[in-house]
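The chain below stands alone and is given as structure tokens, in the form predicted on its own.
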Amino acid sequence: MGELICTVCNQTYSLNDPRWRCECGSILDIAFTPIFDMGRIAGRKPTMWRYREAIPVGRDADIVSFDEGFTPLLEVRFRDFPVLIKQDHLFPSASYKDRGASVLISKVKELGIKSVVEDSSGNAGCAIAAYCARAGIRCEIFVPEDTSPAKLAQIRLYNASLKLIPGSREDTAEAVLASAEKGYYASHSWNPFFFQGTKTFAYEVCEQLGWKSPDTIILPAGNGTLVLGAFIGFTELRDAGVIDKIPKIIVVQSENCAPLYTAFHIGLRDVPPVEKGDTLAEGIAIADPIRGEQILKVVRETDGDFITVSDDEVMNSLRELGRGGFCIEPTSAATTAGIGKYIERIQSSEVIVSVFTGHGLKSTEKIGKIMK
């Protein structure tokens, strides 16, 4: 079935060991060989759980799901260039984080865990709270006190215990660790089961393209949950002989909080924390990403790059997409602004896939101010 493996000391643990980090304090990954049975996949309903044999949850009875996934892959034109956009803002809690939450909380249920803690700038907290509500599992969500009011209301609606933490996003991450020492940390950055959900983004993209890989994917990164998940998914498909290549990965960050971009462009292996400025793209404003070294490695291995965008570029992209009928949150508009900058520099035709990560109704206060 697989095992947990430490990224530093290589210690291994059973997938049924209820731990979220190694005894040495380092992050864990999952060593697991997925199975892709095309006949079974094609015969199942269009959800992310159609790839059942590729997801390391043991019992079907423990799957926690709203039939999420298989979001539309829609052509949207940027500077008259066609880009295929996964509509992951249409998930049940209105962001792609539902991919990770469904798998992680399914594993939590399988392990018999009754309560979890999580920290978030908003979307991951909403997703974990929603799936815990579905599973009947108690959860406590730590968020910065300046989190979008709409996201706070959503978390409260799911009956989660909400902890507002003064200070930065990093202060929130530090605050949750004390609770995580006494309980189970359903973290979208520390917990490796979350990435076993976000990897389904890659599965769906390839199936929707006729089991082919795109040339390029353009994704946002704060903690890198979608970047790392997508890389896992494309790698598994390639290793299984389903596709013949892993796409180039282009990562978008806010220029006001761009530790990954900075480390990449000065050739660092590790990611030193940076001073974070205010940004509309709150969902990717992570000054010290836990898996930063892994994200850099993934981008380098795929011959990818990092792009930064300004808040003015985010606002312009948000308005432009709105005029096209799309209601996305500002963090999602950071990605679309990055798409525009990437297209300016390409020399040939590419099949490019990107994503709307979160719905605009999560950030109505910010959008209202932008549209005045």
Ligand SMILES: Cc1ncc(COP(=O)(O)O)c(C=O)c1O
Contents of the next structure:
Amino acid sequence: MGELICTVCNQTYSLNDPRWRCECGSILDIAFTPIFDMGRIAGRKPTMWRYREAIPVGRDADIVSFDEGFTPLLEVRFRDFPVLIKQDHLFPSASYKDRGASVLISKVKELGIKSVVEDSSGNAGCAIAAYCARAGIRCEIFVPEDTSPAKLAQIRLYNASLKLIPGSREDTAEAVLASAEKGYYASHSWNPFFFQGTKTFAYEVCEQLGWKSPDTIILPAGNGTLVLGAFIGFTELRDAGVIDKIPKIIVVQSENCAPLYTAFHIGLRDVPPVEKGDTLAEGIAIADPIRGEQILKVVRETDGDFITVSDDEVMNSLRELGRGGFCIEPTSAATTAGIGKYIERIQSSEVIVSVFTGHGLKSTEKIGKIMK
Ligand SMILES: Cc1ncc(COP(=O)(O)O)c(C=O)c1O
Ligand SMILES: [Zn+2]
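Having seen the form predicted on its own, the form predicted in complex with the named molecule:
Full assembly next; the chain just shown is listed first.
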């Protein structure tokens, strides 16, 4: 049922080979044909695992889950324009990263692996730590020293071994690689099983729209785990004949760290790293995204675009959503600021879907300063 395939040299490996990159050092993807049995899907619990035959994990007994997913698709008005927002800040560890962690850690359990390492700006670390705790798998989470205190507390609460790395997010990515040589790297950016979880975002959206595709989706990207996962999901549904089109993908980055936006607008195929400035949107501040080339490709293929937002726009959007009763973290407010900018320039009505990626209670110290 499928195989790992190298994105550069095309070498293939069994899905049961416990590797996270090709022998040539490049990124792996998963070649796999999902099955969508609408009757069975409709009869199951409202969780992301209702698409069971579309997720490449062998045995049901290995599934690591909190019955997560199938988050509400709620209408929220932006400048009086209706946008459907997936409430992915309501996941068990309070960010959409649980989609990827549930599938990846289920696969880790299936492989019989007893300990993993991961690096993160915070939320992916929280998600991997939560699912490892649920599965009884040891994990070591590397994060930058200046990660939000609530995220650090959450990782500790899940009993993970926390490694605080001085310097930048890139220094953290560098530091984890030595451990990844020895242990299994449950990386949200390298490991292709993570994207087999984030793809359920697309399945849920289409099912909630009556098995139809929206016209446009607006998503954030640092490493692009939601953008690439959503693209996989929509493509699989289109190839299976369930929907007839893949939506246009609009990607939001912070203007202080926008390597994808920059490469896209000057027409490059790959993504040179950038110097990163300070930004409130800590979760998407990735100066050197590993899957950058893939992200550019899918956005171009869907006739999409990149938008950047400033910290002032993030703060305004965060406050506005708060006044409407929503508590999201500043990184998540970067996406909502991007929605406002996108809506200003559209000519006709479109069905737009976006997402709240992370809960505000993960960032109370930043929100406290913004609201002073
Ligand atoms: C709240 C939130 N939104 C969006 C993202 C962006 O995810 P990615 O880097 O996979 O594009 C992150 C990543 O940590 C996040 O924490
Ligand atoms: Zn290779």
